[in-house]
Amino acid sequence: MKSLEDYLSMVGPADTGVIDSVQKRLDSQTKPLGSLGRLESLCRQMAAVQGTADPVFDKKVIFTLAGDHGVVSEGVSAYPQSVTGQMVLNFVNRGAGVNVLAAHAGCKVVVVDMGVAQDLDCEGLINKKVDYGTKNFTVGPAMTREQAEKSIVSGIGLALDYEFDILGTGDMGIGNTTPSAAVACVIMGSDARDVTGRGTGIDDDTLSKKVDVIKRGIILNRPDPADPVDVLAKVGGFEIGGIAGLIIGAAIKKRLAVVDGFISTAGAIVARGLNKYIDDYFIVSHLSAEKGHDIFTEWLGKEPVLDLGMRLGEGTGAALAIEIIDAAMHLYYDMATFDGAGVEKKSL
């Protein structure tokens, strides 16, 4: 069985050598140069990731990873921990927001138990449970280093086991904005107050408690900002590690990962901290309304594709961005060229 280091060694830079060919095709089409803006850059990135000027985009899958968090016992969420398992069943039964949007986008949804605090025996659920939720990181590490590595490697394995041309990430876990903020806070060197939001809709007093919980957890555990696995182990979550693994797995397969919102972007921060080339292989689907997500994306140097005021998670933003990519690729392949359409370039 390959180790995390083995997998990381398999990721190299995307093939920027194909970009000139892609741009030549785009520039030959019946439109002013560069007039499709971000759609053109998405075409270029799809090509660079796959290493061909003829990238494929038919098979699309969104992985919705679920896990519970011991820190919920500190009162940082408006919902009880039991909701995580209930929502997992809703995903499997295709009743959640991600199911609806994914179906519209032509995406398969794969639901994964990374660390739900109860046993969920139902058809259609992938069991990659590392443990029955993380520990409360205000009294000790959220997990062991071995568990942190296992969560990442499990995510890599999921990506390698499924066929896809585009991968979307999603999450579910009551309280998971708290470890996501903590992980990003440590790696980016941010103040907890700047990257901690209301999550499930907590009031001002609970928000203050949440910031304090994150600060106390970081002071107690002293995670090493230069070691993303240590940060994940000290203050993270199993689904966050799994999402980092999905992004790494997509890079290994030379496929684009479409990162969802706040929690998924924390996973992307972990993934890029493990291998600098990961940066070439993912985009951020949308700007979450959750406080701090704009700081996450600016730190990563990623411009979200969409800004719709959303903060649901699950993979909903990824599903919408995948539709944008699908549209971009149809334009790339199906739009007429000046020569083919008999249009004079100077007329535009």
Given for the second form:
2 protein chains.
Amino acid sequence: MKSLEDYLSMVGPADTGVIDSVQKRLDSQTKPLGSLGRLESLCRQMAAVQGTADPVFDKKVIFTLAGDHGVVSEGVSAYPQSVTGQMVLNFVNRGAGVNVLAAHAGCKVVVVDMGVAQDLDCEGLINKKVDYGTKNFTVGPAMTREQAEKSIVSGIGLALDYEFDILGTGDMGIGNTTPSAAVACVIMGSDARDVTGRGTGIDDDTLSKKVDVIKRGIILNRPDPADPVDVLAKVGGFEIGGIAGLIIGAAIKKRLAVVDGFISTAGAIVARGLNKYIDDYFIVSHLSAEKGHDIFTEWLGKEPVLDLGMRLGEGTGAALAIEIIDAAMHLYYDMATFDGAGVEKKSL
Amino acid sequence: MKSLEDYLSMVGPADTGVIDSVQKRLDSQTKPLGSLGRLESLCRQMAAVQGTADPVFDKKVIFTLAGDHGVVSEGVSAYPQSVTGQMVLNFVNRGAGVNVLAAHAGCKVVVVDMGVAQDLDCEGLINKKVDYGTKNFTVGPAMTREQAEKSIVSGIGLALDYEFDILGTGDMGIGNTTPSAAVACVIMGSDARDVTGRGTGIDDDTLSKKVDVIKRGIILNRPDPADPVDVLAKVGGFEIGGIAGLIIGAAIKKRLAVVDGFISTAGAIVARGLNKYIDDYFIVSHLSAEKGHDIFTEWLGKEPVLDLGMRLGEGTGAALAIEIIDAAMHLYYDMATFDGAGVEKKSL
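Got the form predicted alone; could you also share the form predicted in complex with a further copy of the same chain?
What follows is the whole complex; the chain from before opens it.
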């Protein structure tokens, strides 16, 4: 079995050499140069990622990764921990937001138990359980280094096992904005206060407690900002590691990863910390309404495709962005050219 | 035949009384309260517009209205005027950007000649030609007041004649960012320089000329800012009037109008100037990359759904936003409830 190091060595830069011919095709189409804006840059990135001016975009899969968090015993979430498992059943029964939006976007949803705190035995759930939830990181590390590596390698394995042309990431885990904020603020070197928000809807007192919990976790565990696996182990979560792995796996397969919101972007920050080429292979689907997500995306240098005030997670933002990418690719392949349609070009 | 005044008297406010029950349904679904952000507000507006908590959203039509502009003889556009007619053929042959994006969004495209400067005889084109292009507004009014009213009433007629649950607006007309900027800056009372951009891609010198052309047209014709029909007649265009009419027609039918970009928003500014209730019945689909569109949308108090750096017109932004609205409505109807899915509610 390959190690995380083995996998990381398989990721190289995207093929920017194809971009000129992509742009040439876009410029031959019946529209003013560049007038499709972000849709054109999405076409260029799809092509560079796949290393061809004729990228494929038929098969789309959203992976919704679930995990539980020992830190919820500190009272950082508005919902009881049991909701993680209940929502997993909701995903498998196709009743959740991500199911509706994924169906709308023509995406398959793969639901994965990365570390839910209970046994879940239901058809259609993929079992990659690393442990029954993480430990409370205010009293010790959230997981062992081995578990952190296992969560990432499991995510890579998921990406390698499933066929897809575009991958979307998603998460479920009561309390998981807390480890996401913790992981990101350590790696980015920012103040916990600036990247800690209300999650599913906590009040002011709980928010203060949440910031304090993150600060105490970081002071106690001393994660090394230069070592993303250490950070993930000390203050992270299994689904965050899994999402980092999905993005790495997509890069290995030369396919675009569409990163969902706050939790998924924390995963992307881990992945990029492990290999700088990862940068070429993912986009951020939307700007979450969760405080701090703008700081995450600016740090990554990624402009989110959408900004709809959403903060649901699950892969809901990824599903909507995949719909936009699909539309962009249809334009790329289906629009008429100036010559073909007999339309005159720019005269000034 | 009804007059514009008759039609305007048929528009009343949307039914905000249904919003509570819409929100109640949204709040019963398996997600944190309000976590679908703009998607939830789109559901509320769809319901208020239709006056029912069970709005329909099956039939979607984008109207792409074409017209020519005498002011192009001043050299304000990068493309020759003949391109308007050529693009109309491209629309009818389903090769243009709007055709691809409308198909992706499940929308029908209705192509209308509102005033192209040549005879166009092709199957599938709706003829509402007011005249063979407007006059050059730097030497006199663009059209007569009767023509301005006719263009608006024709747009209303289109909306009344076609069946739809959601209407999208679109435009085609070489040179039409010039009258759009002129119309909007008169009604908004802004400086022409602030709302005049590069359209299909003009250089600095042409841009200076374009600003000067707009200023001269306004000084010469003295349009009355309080009388949108006068403004449309003096410095507007037939497709801009038609788009204003489409929005009014949608309001009469209690259906949502999804306004495209720069030109369509100028049409919305005319429509709202004619009847304040119009406000309830439209959204702005996207923030155009064309300079000044942000000023248009702020003046209207409308937050665009998308911001993708697009500046193609035709209804392309409307098509993408309709796709988002369709996704929102699917969430509204198809997501599981807490009770139905056996998921516990918020505990804090």
